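First comes one chain, alone, set out as structure tokens in the form predicted alone.
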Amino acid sequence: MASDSTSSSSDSAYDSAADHNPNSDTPINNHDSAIDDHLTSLTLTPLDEDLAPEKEREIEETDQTPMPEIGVTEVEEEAADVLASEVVVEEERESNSVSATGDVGLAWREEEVEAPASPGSSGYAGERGSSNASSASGIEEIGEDQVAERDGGLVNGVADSQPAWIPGKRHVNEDDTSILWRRRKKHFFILSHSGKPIYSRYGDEHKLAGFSATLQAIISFVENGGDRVKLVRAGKHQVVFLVKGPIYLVCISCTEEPYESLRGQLELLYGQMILILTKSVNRCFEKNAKFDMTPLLGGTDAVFSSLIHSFSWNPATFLHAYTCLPLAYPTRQAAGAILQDVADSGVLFAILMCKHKVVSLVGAEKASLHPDDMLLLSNFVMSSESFRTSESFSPICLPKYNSMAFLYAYVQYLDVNTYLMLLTTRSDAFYHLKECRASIEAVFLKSNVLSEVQRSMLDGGMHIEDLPVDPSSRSGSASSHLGQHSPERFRDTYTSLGGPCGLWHFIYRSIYLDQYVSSEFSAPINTPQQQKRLYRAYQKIYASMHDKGFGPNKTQFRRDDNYVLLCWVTQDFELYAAFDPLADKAMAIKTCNRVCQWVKDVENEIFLLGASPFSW
């Protein structure tokens, strides 16, 4: 019914697309010693993790249990009581406003903190009792995400690590009042302002009727009184709502993320919900306030499970940048031409990709693609196995880009793991981009686009043991090439797992290209439950480093029994290194300075330079 009401005006509703602003390109500048600069005026400040901004209207919750059993028939009447006698709400003053201006002072944060407990110490069940009661009863605590794991796959660093992922909805039996259900740590929901049920990421949504209720009775009551909901804290778990129009999507989670990740991930599932149907699918509830929209979503469990899970892994779900696949520039500057000749005969984008990696991307003039799109759009294609079998053209609307209207897809996968997308606002240009794609294949075999991809996808991307020597005693003649073993590379008389001085892991941020790159995964950071957890720390220290309330800061010095977190934020570029617990602060410094030389230095093999900045 949506994509009736859109599509005919798909033409029209692009010319009007916003004109992005382009600037000159921006060198990576050579940070060597600004760090060590600022260790003479260094701040001490405390951190506390548990303090929310003062913007953010909270509930605090006293009561203990988990999840409330709560009758369909006894929903107004129990959300009003609890609301009335133990929830406290801080009025929304949505007129004030934090200002982004004004001078800000260096403040080093340094903290000694106790490891956080494990995600999985806890689950809905855990604060009933003790742990010997739950053994006794035969019920383990289940895991967020309880799919079997591979073993060893390191190819690519962050994504080939992952737990393998299986499609689709899990848990189909089970609902609010099994207990199973109940220690899941992790729960998504959306629903409609009538309290109906759309998606619910364990059980089946038509037996969460009641539960879809209960949360939807919180909501009302709380906007009846001219108030807002947007957290609730009931032990250690976090009920995060977000109203959008007359959908309502919540997350309920243990898992010790903060508020904003979570608020984050509930943005990015209601843009793959637009993705699929579009902002228009609103006016069907101005029609019918009753009206059930899983019908229109059906078979696409798999896309939002496919979502949920890269929540886990996929740093771009936070840091709203992607990141390209390591390739020698020669080869990626052919990708591109071939890309721009076909953007120039009327496609508006066209992307190559390898898995969730940019080959190449080509938009056409005066248009921009956000971040948060790519990813929306390479989760839809990666997680939907007709798009795997045959060519396919498909309605997509790209929320960031024109919520309100849909554009057309086509999508031909040319291996295994690399995928083309041809986009265009015409509904009738399918056989003008099978041509397209035919040509654009013709010139990849022909100059080894697609064979060189495949090596890249074996070879992998940065490795920390290959981290260079200080550039200040490297020969100037000397050239650094991704891959590139010399012997030249990093011997420091403190040695340890992972990289020099303790370095275990980073990720790198350009902000002007709005990509990013992280090292391979290595030991001791092998297992996807250790990946799971340094990515965990990685949101934590990222929601810390844009707090509004304490910020925006510029470094940060954080240390626990697991790591040592070094963030750093400069106007161009944002660095988190991960070290050994036992890491010196001053060499810590020091190899991160030597990190981002070594990022400019293969900068033009792991960044899409020279095409158009993306602005929005």
Second form
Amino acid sequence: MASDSTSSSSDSAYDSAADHNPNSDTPINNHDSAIDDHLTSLTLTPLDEDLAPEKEREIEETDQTPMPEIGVTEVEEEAADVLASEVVVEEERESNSVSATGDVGLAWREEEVEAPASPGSSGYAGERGSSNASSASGIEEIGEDQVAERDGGLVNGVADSQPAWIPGKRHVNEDDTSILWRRRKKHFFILSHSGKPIYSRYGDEHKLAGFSATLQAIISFVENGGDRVKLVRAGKHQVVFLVKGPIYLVCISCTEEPYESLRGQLELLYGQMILILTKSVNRCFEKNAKFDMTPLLGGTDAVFSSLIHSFSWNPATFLHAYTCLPLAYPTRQAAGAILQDVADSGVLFAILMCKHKVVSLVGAEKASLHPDDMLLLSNFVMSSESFRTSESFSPICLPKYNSMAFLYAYVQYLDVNTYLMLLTTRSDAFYHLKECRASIEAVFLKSNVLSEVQRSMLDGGMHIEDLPVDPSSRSGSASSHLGQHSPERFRDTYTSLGGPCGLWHFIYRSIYLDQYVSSEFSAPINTPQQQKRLYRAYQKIYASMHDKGFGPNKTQFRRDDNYVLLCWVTQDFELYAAFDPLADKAMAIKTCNRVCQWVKDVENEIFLLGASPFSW
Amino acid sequence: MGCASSVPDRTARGPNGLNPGGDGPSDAKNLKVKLVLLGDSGVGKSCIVLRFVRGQFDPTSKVTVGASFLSQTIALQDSTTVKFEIWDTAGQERYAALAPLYYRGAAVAVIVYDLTSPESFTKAQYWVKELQKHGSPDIVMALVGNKADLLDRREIPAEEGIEYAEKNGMFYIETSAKTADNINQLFEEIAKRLPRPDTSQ
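Next block, the form predicted in complex with the partner chain, ref. the form predicted alone:
Let us now look at the entire complex, which starts with that chain.
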């Protein structure tokens, strides 16, 4: 509610904007004036600008308070007490007394603590902090931001830089009696309705049987009262529950992410499990309530841990949209054409991806692929090493497509990052799909698709330094292309500043296309922890823009110590932009308009256009 | 197993399951056979195949998902060639219900266990029974005790494997994918035992 006052979701202002731009065909310049009027009306005088930061910070804090109301009942308070005595007290002590340095070092370089696993000393990270911090210093610079970093949940994963991240289960030796386990910033659990552990992010599931039974007790205690527990807040911790038939999912986190985000993460975690097993796994519980599901998920730790890791870097996990590898239009067309031929021969979905980015994608008539399913599928393929060794044929389920049935996925890596997935309903289609792959590969070779893909991987997509300076002078010019960096780009001048007008980064999500594009990270957002902090900030502002309680917001301008975040939602797109915290508001708004124009100019390179599978 | 209900619709499957398609039929000189590897997870099925097909050994364990497909051709002394189309199946329990998809129509089944793991030997016996019930009647079966390099950790004596193999009309061999010991011999022995098409026609 507090955010409303700054975010000015005044309907009349929005309506006027919307009227000017009923659809995407309208020249984007109309948007420009609209958002200009809309946002500048907030800052009437330069004086106001000076006051703004303070005011907004205050709001930043207060807007935390309405949260606990969500779904918390009296019963849940009792539950919170149970939990507090179980877990949280310990954590409170940790957060108060542990030296920040020790904490950061400790969790950052988790391998360091793994071997000794002797939290027996006292559990105060300060004691071990010196050695850990020094061992970590090679990887990260612990700067003046360390407290904020810690609060921002830097610690919850392993080294969060993507290249350094290694999939797989960690800290198998830990359980709920070990202090290290309790200190983890973000836990995920899957358990059965009889309290049997199914998955835990940290520690061995079987050793966590007692803890798992406690979670089950909380859930069923509330359910017995005819209610449902959604969220328990205990100190800095949130405990989020999601009940899916006989499967319970729980997240315990002190990362200060919004409830909606954590719940969305649990939904994805459940989806990932369904992708592996289908929903018919529920029948095992009908036959035997005490059914032990862990053997069925054998060998999938890497799949879950990689998904959980993506909750801290991949915007697709909260935007519910996918992103494309930037590619020249004719190249993507060539790839799409051969995939279309394949789809016409009885393949349900033909998907070509490079890491987590889509190169091209075609679906059979009337078959639509949900962006969440794509996320889960690509996560599954990328985190299962065996797909890299040889061609594979494996049953998988797309939870949003049909959660009850398996599809069969033919998967083959075409180069080290690029993989082809052909999905079919026919379990005997392997040899047909193998032939399809051969013909696809032949076409790719002829039209240089794979070399273009590799080039794009190296060049990256939208660099904020390339943001065209004056959109008006180039409106209508069809000559803008990505990757054609003009020599006078002044990259050196900008290295310490980011892009023009203090623009640091942006994410643009096209609503009709279910796709987003995110600018490449550059200075000053160039360390993994800064990227993660920005990611969390986007996640938070996304949640606040989509908060049903406050009504959908249209624009939001938020300034804090780290950034200015500007966010603009229309019927056609959502734009999230981060600026230097000292950025001028009027200039920031102008810059956002230029970003939108730029996206429009290069849309046929950054988006997959005319992809039918998303027309629902 | 465990989750039998998640078996895909069997009626959707063609009569032959995953059997080699069009590219050149077998003839007397150039055999093409479908081979399936079965066994508990972690016994080294993928390692055996990768050693045989690519001469590689990767000690980091990579859990197979569904099944991997590889092929390798070997030449025999009598100037015939045998092309093995190999289905390296996942040993995980959730894929057990899907095994028929991969072993249906297979001319050869290689059942692998880990010499250091009694459970994996029990699992191997389960697969032998399953194939006797549902596999092709003239299927050639090999029982493979893998990880022969781990001498001091052996739990299953050779005699036990030999005895079980003999009782069930299989041949027995001990291999090490790590040292490449007996890997080629395994596939050569299989090739020798294959029924030749010219004798049956």
